[in-house]
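In the form predicted on its own, a lone chain appears below as structure tokens.
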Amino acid sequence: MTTPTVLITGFEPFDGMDENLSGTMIRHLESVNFEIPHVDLQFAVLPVSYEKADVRILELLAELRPHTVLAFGIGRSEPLITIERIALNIDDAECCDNCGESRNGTLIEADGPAAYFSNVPLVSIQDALRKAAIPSAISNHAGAFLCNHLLYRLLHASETSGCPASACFLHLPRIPWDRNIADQLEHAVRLIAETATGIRSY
């Protein structure tokens, strides 16, 4: 079988935060070597800014030709992992990316679909989640900023030209890092990505 490639990625801080929960985690990651046996794994913080975000995942998607994106960022949820379920072709936040840049009922794709499906197992990932005793839910709405952005810009490249595969969102809670989240987190990300793609079956 062909060692799939997974592309991990995190934000930067934004709106005044000293950290992003998403970016410290991969940066944890790739500090440690963190490695998932038959999987390529790379890792990847992006900016939070429209336009770059749009430009380097195209970069990291066009270099790496990744099987599966597993793309994470930051929330307002109580459980460690919250798995979005759709991504809404809209930008439209009250907050302004880095760039200083606001988006107000915006088109994501001008001729793209009104939604995406996220196409993982979702409802497989939490459950592999639930039986690690790792806090997690699925949800149906990733709000309309650069989180859900992102998810229908990799949902729109994996519909038009297959890569990737498949993708997904994940929301964090804010919450500050500590070893214990680091730890968790390890084993959340272990979970997903044989989950996803397929290596292990739950």
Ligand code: PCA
Contents of the next structure:
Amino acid sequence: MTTPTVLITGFEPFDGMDENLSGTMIRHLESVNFEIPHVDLQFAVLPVSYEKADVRILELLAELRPHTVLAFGIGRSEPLITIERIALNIDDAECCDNCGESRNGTLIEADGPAAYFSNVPLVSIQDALRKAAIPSAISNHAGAFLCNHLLYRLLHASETSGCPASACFLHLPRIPWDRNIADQLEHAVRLIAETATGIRSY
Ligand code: PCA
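I have the form predicted on its own already, so could you send the form predicted together with pyroglutamic acid (PCA)?
Every chain and every other molecule in the complex is listed next, the one we just looked at coming first.
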């Protein structure tokens, strides 16, 4: 079996905040040389810009040809990990992106379907997290800002080109970084990557 490449992304801060837990997590994983046996892990922090995030994610897909993309961002959610089930073909947010762009009811892909289901085994991922006592939930709405936008782009690429084979989006809460959060997120990332790629099965 060839070693699957798993691209793990986070976002930079936005909307005046100092920190985005997802981007901080990526920098942390890079700084500790986080590894998972039998997986080629790649990391990226994406700009919170509709245009720049599109350019960057398409570059990363072309360059790395990842089997799986695990995309992280922050939301208003309560548990540590919220696993998003659906991406909608719509950009619609009051909040401007970091380039000052605001989109209200704009289609992401003019000819794309209204929505895509995430194509990783969500329930198995949640089971794995639950067994490890990591608080998680499955959500049916990723919002209509950059996180939903990125998930839609990834699932559209998956559907139309097969790369990545699978993608999912995980929302983290708006909480500060600390050692305990770092430990839980390292454990969660390991379980999610192993389950999404089929290395771990239930
Ligand atoms: N959260 C925003 C965009 C970047 C992030 O971390 C969202 O939920 O769309």
